[in-house]
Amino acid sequence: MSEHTVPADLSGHMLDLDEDEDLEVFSKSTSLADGSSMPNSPSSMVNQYRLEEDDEEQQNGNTKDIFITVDNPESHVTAIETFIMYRVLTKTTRSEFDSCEYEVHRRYQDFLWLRSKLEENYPTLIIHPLPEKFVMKGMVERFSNDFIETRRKALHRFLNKISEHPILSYNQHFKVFLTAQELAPHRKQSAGFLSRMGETVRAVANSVRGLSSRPEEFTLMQEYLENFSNKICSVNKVTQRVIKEQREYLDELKQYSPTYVQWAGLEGELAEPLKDVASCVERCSKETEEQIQHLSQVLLPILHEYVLCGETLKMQVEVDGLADRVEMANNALKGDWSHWQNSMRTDLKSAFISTAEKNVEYYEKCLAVWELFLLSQRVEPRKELDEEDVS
Amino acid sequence: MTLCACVLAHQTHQEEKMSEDGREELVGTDDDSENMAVDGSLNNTMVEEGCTLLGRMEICVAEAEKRSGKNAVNMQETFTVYLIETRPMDAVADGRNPAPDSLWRRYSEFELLRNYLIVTYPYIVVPPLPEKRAEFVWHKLSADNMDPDFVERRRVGLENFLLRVASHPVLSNDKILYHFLTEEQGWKEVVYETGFQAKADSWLRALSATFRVRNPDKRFMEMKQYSDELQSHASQLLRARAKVADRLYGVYKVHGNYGRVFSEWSAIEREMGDGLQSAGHHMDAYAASIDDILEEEEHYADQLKEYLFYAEALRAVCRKHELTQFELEMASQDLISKKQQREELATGIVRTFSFKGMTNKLFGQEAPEQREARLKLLEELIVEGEEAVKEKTVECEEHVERAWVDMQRFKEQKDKDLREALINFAVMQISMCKKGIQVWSNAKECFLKM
């Protein structure tokens, strides 16, 4: 991701705002105005887009009218708190917006608030998940580098997911958090809401179950997602289980590679292939260490989304299986059933090739590595006996 | 019988061991160089075939056996014996065939043979044996003496004692080896007849005690000196290998999980199914392929390790010298101060405190008769002694000689050894990462399908 220096101009243009969500207020002045330009042209940010998504995103039949990328993350101390903004980008053609670029700043909150203001609108839908509040198993130090990298890639993702949804996408709050300078004036409920419904509505449903008959549907996807809740669980496990014993590895190696060098102190003849040995177990570290690095940053993150998917899609199944509108629920939620799994098997896919290459490269790179080392040993000897024809 | 295939043709050079044909070019290049430069005289192994006993006859450590018998103290025990053959190698050349002659030997009676080398030959770097107990283990179950691997790499590194031996310039003219290799009854008998084991037990006790030497060759301290820390720096070496080794395994076994979810996953998907199913079968072949892998590595650390334990051999090189030279100078300083009291009793005039000078002193001189018979019985210690010191400055004169030659030897042996180990080490790497391609490669392929 590239890192523009673009001041956005937060100081000058305050909105009015109407309180009915319904009325799409804004003014002119919440684009650019500080006349700076984007060294991005469109064709250049789908470019970037392609890297994080898959082609076949797009052969849903609509062009892509909308391009988003979340960047930039900067830390902003106040009295009160330390967080982190992220810069938000939009690039649209699309007739409902007023500019064709916008660029605002985030925070995780504001996510939070954007994703439950969907989930509230369109029960039914699925919605994809945010990463999570806190961070997990104390794999990562909260506001590490790490951490905000990998959180600022899975909020493009959301972005992005949503943006594609042929749904979501034209919802007025998530336009509202794409171009709003401000957004606070516009957050009336807070993220917690939601959840605290889910669960009032979750223990009626244990009490009502079996009474009504749920429709067949229904009931193979409950059970569709609770097996791929457990599975995608699973391969997340294995992956962190892999990453684990990767780590461990490269530290042994670390270790193994002086011990040549030590014993080439000690020779004459032997010094140099000694080193060159320790060189070699070297350079297969480094690559070791980036391939640790891929697996997660890029594969562990989607698998970890994906296990957040099946618990709230769990949650959403059981809560719709309730509702009275069972029809109507049941088409939208249909529709929006074979869109999901179409990204999952997507993402899913996109991830796995993009380790598999991975792996094939780290090979690749260290194979190279021990050819060459091949090659400097082999050449010694015919030298020699060059030399003794001579004499 | 390919073992034998592999003996043959490594039959001409000093250097005796198993190998891929590919280092056969990398061993013949460098034998022309080696007789250069060294002093032709002592390093005669290449001039001619049959020079050395392993050039007149076939040597191979063909199986291992397990037998149970009866052992010194009636208890019942279980051990391997290995199966020595040999041919005569001018049967071979001409084309014949001829079934070789065998007979079964026990490692304890390797180590009766070591031993009694290197008693017998204290200045050479004697050629040491593979390790009595599985160290520098990787996984627990190669640390068992029964495991197959294990008696399998034992067999090798027995053979491989046998080659070295066999083509060494000086201990391949050994009757006992020869009886070792031909006899299999009355053997242990011969050796013990030899005597050596008194000499060992006192070699031992000098080997441990601890003396100091005036003036010992400077580069026999330096070899000492670079002999422990060559067995310093071999073990870390073996260590982290082992350590990283077993990670690797973790690594790569790990991997075999995703085999057993993705079978499970792709039942319950439409889609992804086939292509979800394929990728975990070579998933389950990626976890399986570490166990060769690793095998394989272990012959890598058996060849350091044989170093390891050639360090050793080369401190007790250098700590015989040490003892020799020790002795000399002892010898001479007895001489001395004996030469020193004949002066003494000569001329009456005392240069050092004795006693016997104090009692003089004090309760008067000897007699002349006694002075005359302590002057004579010193003359005949001066004598012997003279004759003791001449000995010994043969002894440690011909014995750094002689070891000198052969460490040079080793030197050059080592370099060559360990650089073709390195270079093997790189040869499976490359290998592995062949393997690695291909799984992920194939992986790759099925993801696509998903």
Contents of the next structure:
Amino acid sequence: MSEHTVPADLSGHMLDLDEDEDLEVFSKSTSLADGSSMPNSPSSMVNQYRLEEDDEEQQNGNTKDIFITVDNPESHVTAIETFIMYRVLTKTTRSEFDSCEYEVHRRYQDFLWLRSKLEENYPTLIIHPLPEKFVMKGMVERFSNDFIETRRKALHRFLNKISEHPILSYNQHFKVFLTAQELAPHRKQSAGFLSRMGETVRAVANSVRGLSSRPEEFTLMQEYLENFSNKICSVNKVTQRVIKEQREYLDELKQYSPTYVQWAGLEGELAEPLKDVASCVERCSKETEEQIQHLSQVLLPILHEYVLCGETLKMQVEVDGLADRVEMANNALKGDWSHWQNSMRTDLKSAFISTAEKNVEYYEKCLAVWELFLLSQRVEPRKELDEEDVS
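Since the structure above is the form predicted in complex with its partner chain, I would like to see how the form predicted alone looks, so please show that one next.
What comes next is one chain alone, with no partners or other molecules.
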């Protein structure tokens, strides 16, 4: 892990859990028959957090008016390239849309076009990052099923982040992206007034980058982002290393079980216990595989997503250090900063709780497997006496 200490702002609010609520989880009135207190099981704590999270999701669902799904990836091969098309389904109750449901197909380049247009139109707002165009070293191969699914989820999150934004969700380019059957004519259109204005603001921002006279709040933002980036990068790297080591452990387990089966064929009285051990190892292997899959598909994508966010935001805060010259840019970034922090904390809290749930489930299942093995190996006292009498 990183050698830096966790900043107070990050450690105190990352999970956004109230201390009194935390204490209440551990202080439920439970007791054993002798009157001694009995600690709550991890599952009961998980369930409580799960219920709280479900309530939050229900409240958010009641206020949403655009629902977007990215699914059904299909490979397309032409004479010059191979690419993936994704189906984008949209349901909305907004009056500015001519219909309440839309179905279009988009490729990765279309998502890049949308993000670039949002950046041009809103140079002082925080635009959620897209997944990288190329696969990171050590990750899955391009166009493999794992890669396509990981990218699909990231594109799905990207569009939903925009749909939840109070300003970006009303952008005309976003509407076109969701509704136009053919996007090519819109992509060929020349830059409009808002786009040119965005480029102008960005040019001014670049010209004053590095000015020493900056509002203190921007300095605090930059310090927070430096610490945040350090921590999220460290957690991301350690998580990747944990997944790599668990995969190696899983490979060993898969070789472990057949060894016991082969050994059982050479033994008499030990044959059944050895077969039982082999069965236990095999079942634990399956649970380990599920846990690795969960880490790879749930926790790691969110961590990597916010690694990209941290890098993007550091540049954003640096560029918008001209806030003393452009007051509107100052206010826009400050408002969007709060929106981003709330979204980030919700996302990471959800990912951490989901990972905690999966860890509890994994260890409980493995524990149950080995407890059953121990029970199966216990010989009843009466049975032992009967066997001694027969002998």
